[in-house]
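The chain below stands alone and is given in structure tokens; this is the form predicted on its own.
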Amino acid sequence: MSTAEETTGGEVEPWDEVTPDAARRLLVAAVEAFAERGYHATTTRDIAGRAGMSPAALYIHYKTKEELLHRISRIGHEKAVAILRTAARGEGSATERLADAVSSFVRWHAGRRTTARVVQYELDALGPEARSEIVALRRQCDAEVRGIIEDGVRAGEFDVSDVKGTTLAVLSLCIDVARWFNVNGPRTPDEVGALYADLVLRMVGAG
């Protein structure tokens, strides 16, 4: 299955943010190459070849290989923030919102596992300025989950003594799904999302 065909609940990943079509094709090719070979082992020639284009054509749309990684990472992290923010600011109790946040976040990491591996595990390949931007987005993810847990503690729904550490554990658990999820495995992204939501609620002592 190609990156372009990865799904969560049947929704095709469109990369609608990326135009024109040639730039989108190069980005999808870069995701596949980075996930398969790693950022440092991938060349611009590799990326262009996967996209069916010449190496020279790549530089029309992206000045450097790092610019490609930065754009992939920014789009992915913006999506992650949106998923968690939607859950965090939704209606319902803290228990319901945390379950929604975890299941949605896990489904994304399973259904978009190739993209998610690049987004989550190639951060250190970025230069200082680009890395700083992505770190700020990661902090927003942390803040959304931490806010739900704090709400649950205040409401007496959760029994958590270390909110910061628990937030880190929850996010780490969700993100790791991208590393091991197999589309041919016994569970669907929805099933893994439901399982992890249950595990996290147990972790925070939800009734």
Second form
2 protein chains.
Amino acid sequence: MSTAEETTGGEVEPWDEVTPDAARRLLVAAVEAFAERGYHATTTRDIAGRAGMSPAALYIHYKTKEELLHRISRIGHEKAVAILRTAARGEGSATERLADAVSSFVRWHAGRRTTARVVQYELDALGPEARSEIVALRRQCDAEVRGIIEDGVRAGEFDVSDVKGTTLAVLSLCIDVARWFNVNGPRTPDEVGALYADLVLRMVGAG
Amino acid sequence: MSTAEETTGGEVEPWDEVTPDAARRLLVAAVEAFAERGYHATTTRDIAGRAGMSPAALYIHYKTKEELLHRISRIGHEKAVAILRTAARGEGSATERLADAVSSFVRWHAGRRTTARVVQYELDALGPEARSEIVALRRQCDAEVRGIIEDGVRAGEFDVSDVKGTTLAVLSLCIDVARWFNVNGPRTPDEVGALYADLVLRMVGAG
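Since we've got the form predicted on its own here, give me the form predicted in complex with a further copy of the same chain too.
So here's everything in the complex, that chain up top.
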């Protein structure tokens, strides 16, 4: 287990792979600054200052502000794909795998909501190349959930007439947790995950 | 019918109530600027320029940038309350009223997604007084949907163990349409509204 594991939601920080330490600190500072003020209102000087570094030190690791957003977005989306893939390729029935996908995806969006908001709301700020890379990762997220729903329909576990639309709605419901989730609110990430797994199983007509 | 009615979603522009014309033009310009660059990266000079006016002319109508955001947020939330209240107080069964609430709320978020994004994502930029006014309107939205679900449970139409959590999920699902909806995508606002009404009726265990 990582020492960066959070108390809320029990999720591991997604930045462990970023080295050296200065590059990771800058990434964390950029997430906070983008979340607070928005991408366009944040300067590389702001980000360096938050990380306790000089603008010159930032440029050793990231050539532009967009490179920081791109890196954050790629790591965030790769983590999302990994969570959904692990659930989709598990051993249980489609019902069990869909419940697992939804509860773990919800826990991630509740526990890492600051990162998730930046990743979701600042997509338009990416250049065309970075954007198409991220869009490909988003299609993989979609494909993992759609795969479970198709399995469930084939196995007679689910009753779904619009598989694509239902997949979209399931992902959307989980992603929006990042917008409204409040650590001081009455529900833990685990509780929201359990509730949402139940609601999604109803959406697909399970059991 | 208003001449400002949109082709996508058939929703009426929510700014008709804003007079005089210059004040309305400034509000529309502010929505566009906030959506494109974020609240903090937008200046009142940017907004005046987009509306083809001088900064001095802007100050006749709005004393601060926050006043513009507050006005946009209040009108957007009042419209949301009105949509949900109309559906909640309709004549049909709880099943019919919930389907109506969801489909009309989805159509609004798809058709007015630029406004909806500003209203939803820039809440933190409001001062404490404006914020508590908006929070009160959000509670009214919640109460309207919760009221329909409670009616449905009482009438034996719905089977819901967590009414508060299910209400939150229903609203969240509809609101997130503003994030992902694409006018060039394969679905019209009406089609998304119909799909989502069906999914929500499943969530509450209707029929």
